[in-house]
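Listed next as structure tokens is one chain, alone, in the form predicted on its own.
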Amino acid sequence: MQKLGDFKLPHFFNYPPYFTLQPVRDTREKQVQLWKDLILDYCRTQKIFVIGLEEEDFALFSNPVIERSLSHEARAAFLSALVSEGRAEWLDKGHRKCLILWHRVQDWADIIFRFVKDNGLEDSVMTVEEIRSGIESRGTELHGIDRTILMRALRVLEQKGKLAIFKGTSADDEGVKFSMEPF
């Protein structure tokens, strides 16, 4: 089995009409699900959360050892797909940048919500620079977590009046307080 650093790639990424967009409809259905599952996996492992739809480089587009490589309208199709489902949104206009959700905004809220308990943080006050990169969140998902992503997984939880987001001088600033019963 072909790996990307340390991840596994699955077989059909050595088969070369995967990297063509299929004209048969059925086809293209079961490589679109593939493709999507295949960026989704890797983005996850990998902790990517944008993907450039110009990326030439990007290491899933590509596959050196068969010689084949995603054409720019193939990868906007796969992307689209994934933004369809709800998976990844447009960042532009353009349509030239994929937020990629490999977990859904509801579900990074209820990871930051079982964070929180069971860090015993209830009822305590951390920057969003601390949950992205702290001491407390190291080797856990919420480590390196887009900002954008948190921000919006932190507004679910606001709703439902499990949070408070307040406002610094600067955006560094940006804090929260948890106020956690159980949902």
Given for the second form:
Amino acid sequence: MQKLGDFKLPHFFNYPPYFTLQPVRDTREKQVQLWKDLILDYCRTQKIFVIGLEEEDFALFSNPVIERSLSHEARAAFLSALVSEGRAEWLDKGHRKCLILWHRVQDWADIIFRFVKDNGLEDSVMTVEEIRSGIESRGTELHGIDRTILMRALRVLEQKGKLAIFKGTSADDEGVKFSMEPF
Amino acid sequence: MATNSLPKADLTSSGRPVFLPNEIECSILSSVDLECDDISNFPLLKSGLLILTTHRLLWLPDNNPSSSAAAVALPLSFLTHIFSTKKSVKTLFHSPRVRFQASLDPSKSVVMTAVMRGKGDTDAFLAKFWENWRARAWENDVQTQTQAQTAVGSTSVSGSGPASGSGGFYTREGAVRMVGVSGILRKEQEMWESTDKSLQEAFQDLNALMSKAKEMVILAEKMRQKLLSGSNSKSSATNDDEVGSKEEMQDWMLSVGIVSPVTKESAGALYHQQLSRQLADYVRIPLERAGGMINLIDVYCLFNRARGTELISPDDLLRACSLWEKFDVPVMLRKFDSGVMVIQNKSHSDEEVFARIKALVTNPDTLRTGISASDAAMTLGIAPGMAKEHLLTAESKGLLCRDISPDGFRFYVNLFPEISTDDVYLVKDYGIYNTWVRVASASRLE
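Next up, the form predicted in complex with the partner chain. The previous block was the form predicted on its own.
Then the entire complex follows, led off by the chain already shown.
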């Protein structure tokens, strides 16, 4: 099986029409569905949170084996489909960068909640940075999470009263005071 | 044999009459009844198309499927008399009638009546009827062919001259023996005499041409005046001068060698109908050669080239094609989504083409590489432009997918329906997706 890094690629990744935006409606719907799922899968396993449309960084958009590459129009189409489904967000008005939510924000909130519980941090204070790169986070999905997404998830929990976000000692670092009751 | 009807007339598959060699169509009238009181059991020939040619008078049933009458033709040679129309108070209120006498049997002579219920010009028709009968064009066919096609018809002597003149010396009774010195001298003499004769004839032709040119100038002037006065061509033909020049124009055109193109003159309001049928006839052979489908633009070029003169406009062509819906002809106009218009046989089956395309894209090579429009054109035996239309149509039906790349615009068999969204790694043990996976992997190992 072909691989991209350590990601197992499906067979149809070598099917040339997969890389051309199909005009016929039914065919297009299937194609979009397959691309959406593939993008989310790939991003989750590779921990990719942001996709830049114009860069060559996102390897999934090209297949050198069959010498095919998605056009800009095609990339925009598939990412827009993800946005419509709530699995992605445009980070800029020019639609050049896209934030990928292979976990929805609510799912991240749940993950943080469990993380706090699992590590007995119900009453403690941590910096945001510590949450995403501290020792406790190693081996969990939180490790290396995109800051924007983390902040969103934290705010969701804040609204529920599970924690409080406050400005930290240094200018750009925020802290979190958890106040989750042990159940 | 006792006849109780007219001889049958042969029609083409589009309902146009099959003409005899050198037969030229002169006049068409619609909504004509043909009656014969002298014959019992005469068939009911009502509301049909009356076509006058140089050789025959034809009656064709109209499109109405309920009329069971068959097309008939009366050779003008059977005519014995044409009655002149008497204009009276009675005739003002009735449809005009043309009565004539013909002998269908050697023993029997019958009187027939053509009742003109349509809007055509009966008097002009009658005049042409007389003329064609008098001209006895069918007799000329028996003689040499050159006579019927000569462009200069004013002197029949010069027409038949070459045929009998240059051959005369050699076919006359008691052929002269060409031996010895006298033979040589004789030969020279004859050559000189025949050259002289040809020169004379050429000059005669030239003189005839000059006089025709003069006629043309007069005719052009008449037409110019007619246009200037802006007269309505449908007005009654009481003005002899108008009728005259119209006749002259028609004769001249016919004599220049246009063997019965359907002109606006001879068919009037029926122009597009008859053109439509003629086009359907013409297009049959090019269609076969092109594999069942031709681009409308190509038909326009081919048809006009075949007509030679009396070219039709693109608008005429389009209208003629659109009229096919109303007739029972074996061809149809078809417009693709891309805007391309083609003429195709009604019997053309899209399904059959799709089956062939499917067979083409599922062989081991094309599974891997797909096909281009030219590949399809070669395999299907049609023009590349047509092939592309077929491929696009097949794509819209979900049979194919497109692949656009620097390599070009290609089509592959559509595998998307075969891919499972629940498990993207799943490949069944059978089916086209399975075959494709094996073929694609094999090629990469090479």
